[in-house]
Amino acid sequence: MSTHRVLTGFLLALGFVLVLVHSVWARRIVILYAAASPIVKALGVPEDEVVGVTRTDQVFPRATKVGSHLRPNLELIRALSPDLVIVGSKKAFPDSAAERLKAAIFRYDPRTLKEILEAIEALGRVLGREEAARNLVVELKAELAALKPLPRRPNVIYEVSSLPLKVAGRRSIVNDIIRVAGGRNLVTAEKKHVLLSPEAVLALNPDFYLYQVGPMNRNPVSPKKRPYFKGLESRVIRVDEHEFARPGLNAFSAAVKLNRIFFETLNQRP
């Protein structure tokens, strides 16, 4: 290994991100997890330094499209000669794929708002933008100052897809958004997405039934209009998948928005 390409490894608390860093700051970056792109941009990374993104990523429109986050084109990525590749979970981008790239790997896989803040600080160190990262963390924490105390903790179910019926479990960022907003996710399975029957939803009787609309739940019928949810008494809220289900900057505004919905509903006069 040449001295100008020395690698250093470190593991953040809770083990959610592993970074291998060159001795000089990355100048050619490929982002394989779209939720990380707004963070990279917010840290002030020039657009021409992001050379590759997934096909649905619109944050850096001039970057080469390198496939999806689950099926990236590794040969195309290698041809771009990146010195840093930002990837998601090991399930989405296993170590065997990472080993095929001659680049440093930053694994971005936060499951809570706290872990998002930790990942921002880690990215700031990797990209040589520590001050920008600290400022961004301060801004996001300040955004949460708008949260209002609730008269009680509402019970919530979050629909990921209607066909088949999948809901968010405890390993989803949605779980923490609900918690920060002041609610309780009734689905306690240690999974990101959980198959749940309509009968189980009715039995749980949530105060709020949130259903997302986006790539994972395209054009769903409103839950109140579904025959199998005829007895659903929850307040039904339609939300944007990109705003609620991606573990990025959006998660903070989503928590504030959801808190406001909870607050206004629970404080309505009978």
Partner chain sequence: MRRETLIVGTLVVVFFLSLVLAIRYGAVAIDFAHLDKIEKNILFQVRIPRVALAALVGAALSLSGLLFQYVMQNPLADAFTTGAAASSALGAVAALVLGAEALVLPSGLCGAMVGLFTVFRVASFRGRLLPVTMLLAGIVVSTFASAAISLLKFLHEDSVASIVFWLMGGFQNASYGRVGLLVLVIGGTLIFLWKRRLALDLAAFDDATAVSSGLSIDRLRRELLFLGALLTSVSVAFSGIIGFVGLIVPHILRLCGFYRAEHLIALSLLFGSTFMLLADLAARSILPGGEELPVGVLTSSLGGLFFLYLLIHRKRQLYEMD
Given for the second form:
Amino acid sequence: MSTHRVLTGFLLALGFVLVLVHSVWARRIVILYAAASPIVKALGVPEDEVVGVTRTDQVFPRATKVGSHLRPNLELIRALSPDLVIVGSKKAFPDSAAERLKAAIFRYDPRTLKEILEAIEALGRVLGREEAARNLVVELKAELAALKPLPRRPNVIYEVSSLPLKVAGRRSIVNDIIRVAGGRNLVTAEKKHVLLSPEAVLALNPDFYLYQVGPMNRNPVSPKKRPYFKGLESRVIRVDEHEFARPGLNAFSAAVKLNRIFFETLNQRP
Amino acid sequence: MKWIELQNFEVRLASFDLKVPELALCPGNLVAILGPNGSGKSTFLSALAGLRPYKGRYLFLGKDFEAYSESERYRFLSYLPQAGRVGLPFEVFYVVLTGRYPLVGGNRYSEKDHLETEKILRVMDLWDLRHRTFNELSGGERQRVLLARALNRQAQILFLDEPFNGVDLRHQHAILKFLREYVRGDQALALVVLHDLSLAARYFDYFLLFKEGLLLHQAKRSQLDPALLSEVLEVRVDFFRKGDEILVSTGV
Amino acid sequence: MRRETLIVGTLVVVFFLSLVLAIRYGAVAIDFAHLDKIEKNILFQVRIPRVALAALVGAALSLSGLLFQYVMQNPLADAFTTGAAASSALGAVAALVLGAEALVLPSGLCGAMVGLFTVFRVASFRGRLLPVTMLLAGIVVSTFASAAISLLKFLHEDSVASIVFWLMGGFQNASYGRVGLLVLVIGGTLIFLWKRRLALDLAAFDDATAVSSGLSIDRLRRELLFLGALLTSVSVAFSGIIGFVGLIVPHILRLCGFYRAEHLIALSLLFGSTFMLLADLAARSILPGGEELPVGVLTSSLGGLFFLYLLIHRKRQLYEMD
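Right, and the form predicted in complex with the partner chain of this protein, after the form predicted on its own?
To see the whole picture, the full complex is given below, headed by that same chain.
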């Protein structure tokens, strides 16, 4: 009886080690969170090693599409017998689902630019590409050197979707992009997306009202043309959702771009 | 003058055809329509009330029935269907009041409409129920309310399809007495489907006997023959005449 | 009669009170004594149109519920139980997904008409409507429409949030244009109904009684069905599916002793708008920090409880209606 148990424990431990070793030399990768794909590519992973991606992913066109990031097809994923699966937040891909995959799981869910850099380094370790990861981090940090100091800290509200009116809260990557760009997100709720009354937007009276256009906000009416925003005095800026609301490499250039907009606008006005 | 005249009157139905070769009815009469179930009595009444298409000649108050517009004809006739139903809750008073709808020109029931409704409620012994909702009444009470509603139109011609369903005997007699008064002096004509032969023999003036969709016989009260009734109704019918009164015994 | 007068008086007072409350309170506190520019903007461009839209949608839904009750000849009919709301939403969502936003309203109207007609045909039996069959048919139509909406949502996963929120119901996208259109639709319906207010009550009787009262019942039903569908689909297009208002409002009025169409029409407008004003006020002030609850969630949960109460305490009425 006890030998049996010991044997089982040994086998389990062996399996664990094997999985670990295997994941270091990952050859078959499935990416269920599209924002991670550009990073994987930038780390120099060859295209044929990425075997599965979500249906919106354009970075690895030859990989099999395994559904959407909220509803991936576990059967398809298992059929690809991946060594490593890169997933998003626990909300998008719960642990219970991860356990069933029998592959190493890498959770990619950064909320700030700093966490993105950390995630890149961690991913570099898992993929055995520490060198490339370090270079990428340096490169991204260098990109931020273009940030210019602003005369004052502008107040910002970022619209995620217009129907319903949802804005970026503190846990959104956008929050940190705004902070790094030198602004202040007026919405302080501890959430990714916050359902906000237009009244509150008017009352908060931000200097900049950013609204994203993309899958979350497909064809928004320009804010100033909406009946409830007729009295909005903020400067309204349209941004691309893919560029701003994805926690990936794009976040750094987005911060720089936003900083430039702030800089030019604030220096124009007395 | 004839108020209802039929010639080769036919109503086509899925299961059978209703045929009335000839019929002429004068005002001042209470007319009983008798016959077994499925013999076409209800079909006959509803066709006369304009609810079914028919073939043949149908003179209504001396004029072709089709010549009346819909709103016009229901000022002269009042029809009580067999399974009357009210889907939403209404007060008894209001249910009876709506019987006067065809008489209302504008969009408001007049003072007179209200007074007449009060009158008929008292006659039908419904006065105490007038503020109750129709749907909380018992079956017999509902039937009396619907009958009161039909009578409230004060139409010249009444078509009543089994008006005594579930109504207790005391009220049946009271209502029939009222109907006798109603038609007296050639003021009105009432056609009533019923099954109770003793009531029919006691209060009615004229009898239409239906069998298998055909108007088989018509007779005045004095000419009513128990043998004929036995044949049509498929039960044994015996009459005991006591002066002007007819006592009826039935059995199988 | 004095009791009725008292109830009407109370309703009028409560209506104006909730109007004042709805304008007074909101996500942002406004100092009414000294309005600054931002507060003026908030008041006139956000809050007042929203309050007006809420009141009008409440009135429209109550009125449509009342009309459906006359068509279906039972007090359990409303935009929700007849499946009109769901089928109208299906039409609207289909238009949205195809990118034809201008067609949201007509497409919703078509959806509602098709759904209603189906339920009506299924539930009518020998010249009358069977209430239980109507409820079942309504469930079938609602379920089918919801499934079709789910399919559309699935095929367009990214814009799901918009569709979901819109379906849950809310008055966020209020504008004076929408308010104006609703006023027109409700006003037109009222003019039509006011001329037929006596006939309306007769529509609740069996067909033979209605027809032999000189009513062209089929035509009246078609007209009522169209108007009910129109009111429903305008409400759905502007504020999503807001359930059970059309059921609760006339029912409570009947419990208070109002039975005639002329009373129910007027009081449904008043009570329906009051109800919705308060529901929306709650929806936008329960959560702190300017966050909002979808108002449909509130009314549907209230309505669900109310329906449960009906099933438990008024069984007799429910089953004796047929």
